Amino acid sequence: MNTIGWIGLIITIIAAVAALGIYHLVITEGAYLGQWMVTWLYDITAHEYDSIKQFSPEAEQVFLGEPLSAILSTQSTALVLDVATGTARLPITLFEQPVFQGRIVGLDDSRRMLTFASEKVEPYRDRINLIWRNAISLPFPDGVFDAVCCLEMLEFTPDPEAQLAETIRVLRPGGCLITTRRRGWNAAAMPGKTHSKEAFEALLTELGIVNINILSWQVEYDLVWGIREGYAEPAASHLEEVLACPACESIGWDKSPKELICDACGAIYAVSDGIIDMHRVKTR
């Protein structure tokens, strides 16, 4: 092969590697490379996440805060779980609604995203708990939250259908689910991670969600609302009533400003910056 041929081959290889990198790191945000890659990408971009997304506070109120607070308005002790809370987008808009008087638990796998979330929710510190943990297995018993939200996250998990089922598991019958469905060309570029509108509605129905309403929301997402079939009375109003120890699955805690200690097995989970570290467990 002559020099021009070698140069052409090198350029082709570089272009292919670049295209593959853009696909895996930008378009699919590491979804096919493992949960660790997704989390790492969010960790390194956490400081500019809000500016990248360019959320409109007014739109957040109209599409998220106002309708959810209206649904929960009759429950002064409503308990909400925000899975993949990121920089506390959902908690902030919900706390800004005067009729919402409940509490929120925000969970995320990215420690740096939670650091920024902790700063933003400082005015509401007595009404929110942040947990650093992967959402594949949520540390809560069945049916304990009055509303569960998981926005723009399902397609970035190892198994979106299993993740959705796990999210719904902790929602009480009669409780409200808010999630999203990725659409458009980006969705088409993520086979096995996304669903058509009809397939997603069928999946939700199979998982016990009724009154499903799929609304066009952002360029890449539909906003999806639904209610878990059946009815159960609200079960709890504080995190300590529903948080299960990942080590032994018991509920019951000795609490201090710097750690949570499981009453049953003695497992210790550090608390710093208002964030409970359930990625790691210590024992005495």
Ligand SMILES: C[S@@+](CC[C@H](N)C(=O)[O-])C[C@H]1O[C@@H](n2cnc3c(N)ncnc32)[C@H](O)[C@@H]1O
Contents of the next structure:
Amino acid sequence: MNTIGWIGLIITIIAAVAALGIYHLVITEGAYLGQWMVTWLYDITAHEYDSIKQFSPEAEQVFLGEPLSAILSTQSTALVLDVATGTARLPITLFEQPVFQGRIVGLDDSRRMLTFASEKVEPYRDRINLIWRNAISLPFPDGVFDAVCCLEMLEFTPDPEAQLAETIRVLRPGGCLITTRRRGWNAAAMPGKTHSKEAFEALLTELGIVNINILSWQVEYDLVWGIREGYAEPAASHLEEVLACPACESIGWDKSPKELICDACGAIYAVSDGIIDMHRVKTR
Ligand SMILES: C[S@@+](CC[C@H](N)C(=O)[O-])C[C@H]1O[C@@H](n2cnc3c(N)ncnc32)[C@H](O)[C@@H]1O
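Can you switch from the form predicted alone and show the form predicted in complex with the ligand instead?
Now the full complex is given, and it begins with the chain already shown.
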């Protein structure tokens, strides 16, 4: 090959590597490289997440806070789970609704996202618990939350359908699900991670969700509301009533400001910056 040929080859290789990098790190945010990569990318960009997203507080209230608080308004002690809470987007808008008097549990795999969440929820500290943990197995029994939210997260997980099933598992029958469906051109760029509107509705139906409402919302997401089929009485109003020890699965805690200690097996979970560290413990 002559010099021009070599230069052309090198430029082609550099362009291919750059395109691959943009696809894997920017467009799909590490979704095909493994959970560790997704979490690492959120860890290193957590400080600019809110400024990148530029959520409008008014729009958050109209689309999330007000409708969810209205649904929960008959329950003074509602318990809400926000799976992949990030920097506490959902908790903030829900706590700003005077009608909402319940409590929220926010869980995320990125410690840095939770650090920012923890700072933002400071005024509501006595009504929120933050847990550092991968949501692939949620440390809660079946059907204990009155509402479960999971916004802008499913497509980044190793198995979005299994993650959705796990999320619905902990919602009580009659409880409210809010989630998102990725749409637009970059949904098409994430094969196996995203669903058409019809396929997502069919999946939710198969998982026992009724009254499904898929709304156009943001440029990249539909907002999806539904109710878990059936009815069960509200089961709990506080994290300690539902938090199952990831080591032994029993519920019952001895609490100090810096630790949670499982009554049954003695496993110790550190608490710092208002965040419970259940990161490394696998459910049996
Ligand atoms: C786009 S952000 C959405 C955050 C928040 N729900 C919102 O709407 O602003 C995605 C979040 O999902 C979290 N995440 C991704 N995979 C996760 C997993 N398997 N378990 C828990 N959190 C996860 C990331 O750490 C990140 O905070």
